[in-house]
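This document starts with one chain, in the form predicted on its own, laid out as structure tokens.
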Amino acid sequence: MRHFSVLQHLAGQLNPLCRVLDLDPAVPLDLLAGLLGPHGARSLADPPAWLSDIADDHSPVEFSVAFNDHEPPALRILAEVPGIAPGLGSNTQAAYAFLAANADRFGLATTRLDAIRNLFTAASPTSSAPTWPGSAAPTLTKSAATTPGGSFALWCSLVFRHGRDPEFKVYFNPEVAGISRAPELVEEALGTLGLRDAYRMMLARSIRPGELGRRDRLSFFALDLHDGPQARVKLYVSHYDADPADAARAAAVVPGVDPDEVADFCRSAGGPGPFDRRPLVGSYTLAGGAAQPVGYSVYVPIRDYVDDDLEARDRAAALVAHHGFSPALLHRCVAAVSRRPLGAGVGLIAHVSLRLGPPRPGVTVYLSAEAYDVTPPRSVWVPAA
């Protein structure tokens, strides 16, 4: 595989993924082409050009498959887009050239990202961001680029399901400024969108007392680029060290979300807890004149927490058939992505999530490209005869 091009690995697991989920391949392949960009044509001899975060072996992409109470299943692409040098500013400005170039094409909403995204993109308040569509994003300053948090500014999301157009959807890093400063950044964004009331009553009642910031972090805000009825502002808290009583506390600010469900899913998907290596990573889906969140998704780490991927594609599957979806389905999807046997790595198989209350009830499941990389099994792993 390494006599590949980035663009030729990734296409060669897109195209039998959308042929599983009975998708035409032939847009997602063109905007993969445009997410890559120039980068597509590097070598998989060579290594990564950005250590991007979207996958442990630094792919740039992620795919995710999204089981859906009331609908077909979904096909997501999760990517952080490489400027032509890579770095923060640089792929915060290739997103945003990416963004624009499908604006007209797919009928992107960008009201509200205009409305925030001075926030995010730049390293303080003061520093100013390009109107949309904008020419070039500003480069973050060393000092954001350095703190824990700094590891990426953009990341862009597309959604395909049978017989619509992609919707877009885009991921802010709250921490792009530093720790410290994403519950005010957050605040300010929500505020912004006519969201701090609900923005307010999650934290309140969903942080472990004396930790945000410290185990619990504010990791992502997602803001879809589409203005009906589903469109969705998500923000999304990671907690170290946790247990599923403790996901189950964080889901209960949710109305008619069940937090006992919370709770067994965590610990079906990757054991009594604590989770200790990545964390437990819950999302919140706010929406405008709601005084509270009105949807919860609870995200397992489940390579962290098994021996390999055999163990991974089983628990998963049993997950998948628990909340009744097919998991004949998931087997066939995990076999379009894999390049190798499943009990030869652990990784594949990145997360499980479930989802509660609107828009899309249902399993995702997340699979990584492995791309440039495989990690070993934690066990040692015996060849079939």
Ligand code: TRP
Given for the second form:
Amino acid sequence: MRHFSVLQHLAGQLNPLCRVLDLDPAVPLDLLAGLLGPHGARSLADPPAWLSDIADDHSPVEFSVAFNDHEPPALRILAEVPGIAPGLGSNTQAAYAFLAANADRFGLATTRLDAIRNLFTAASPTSSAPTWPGSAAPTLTKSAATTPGGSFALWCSLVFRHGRDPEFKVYFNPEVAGISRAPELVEEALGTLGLRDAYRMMLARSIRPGELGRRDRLSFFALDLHDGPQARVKLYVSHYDADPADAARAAAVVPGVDPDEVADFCRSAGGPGPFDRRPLVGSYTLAGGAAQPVGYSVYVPIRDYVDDDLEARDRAAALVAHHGFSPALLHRCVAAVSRRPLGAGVGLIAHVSLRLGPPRPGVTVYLSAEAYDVTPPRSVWVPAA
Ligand code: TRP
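What's the form predicted together with tryptophan (TRP) like, now that we've got the form predicted on its own?
Now the complete complex, all chains and molecules, led by this one.
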């Protein structure tokens, strides 16, 4: 049997996704190849070179489609750039090399990145050894890759909008030096960027009492690499064993956000809770000058709360329609990525998210590449003996 390479598989999804979303595929395909580097040529018959936490099957890339209230949908790629000999340090270096190679072409603004990047460096000479719970340092094992908090140091994301240059973002791991150090790392980074006040008020009101570093974890720190008025920092909090009401409380910190809308979205996507498998995740958009966060998004790991992707797709389509977007377009995006019947697995639709407040409210659906593996559906009918 002939096996595709990693790049062939992913390009075979990206290309039709672009077509469905009316985007020119040339730049996206070029950047996908750049993200993967020499790893793009690896055969999918070989195991992944790095057990990335980007996706359950360790594909290095995840797609998402962002339906926007006031403009056409955008296509996004989240990626862990694999180093030549993959590891946290070499992946990080490869990611910076990828960004440097594209900085001039796309006018990336790296001043803020340069100001904070050393804070979030894995095992930098100045930081002490990582202190992971149960002393399990991030290693190349399946369980480490699925450990809450995950093992990564730097991810990149690319956003493609009709007729515009792509936008670049980076994601740092606040827990890169240990769970307990995450709050201080984030505070220092946000202080450097002039956003400490918004952070303090957000923390004080959105974390359940005594749960910071326990059931409420600082999971991602995202930075836009452009200079415009919309350049943002996003801070993500994962709420383990949470109810829709917990997400609603966390959202209520943000002026103008309707907490009930957040709770309704969680329930429609994942049921009444508690969300005791993968966590509910919330993100706060922090913008220069504002003493409070300006936007909030909630991410529901829908794949843990459905039997199969048929159910996930129907729920996602209902949410998309409820928020005024086209379920038919979602169906076409799912078909572009899927390589199997939707009832034959679970996890193709990994998360669904609701974005509230500026700069772009809407709904996002995350689509797994499933380059390496498909998770079997949860309930399989077996004939009685
Ligand atoms: N795969 C990881 C997870 O599900 C990280 C991740 C990828 C993620 N895309 C995401 C987390 C979207 C939240 C939202 O946790």
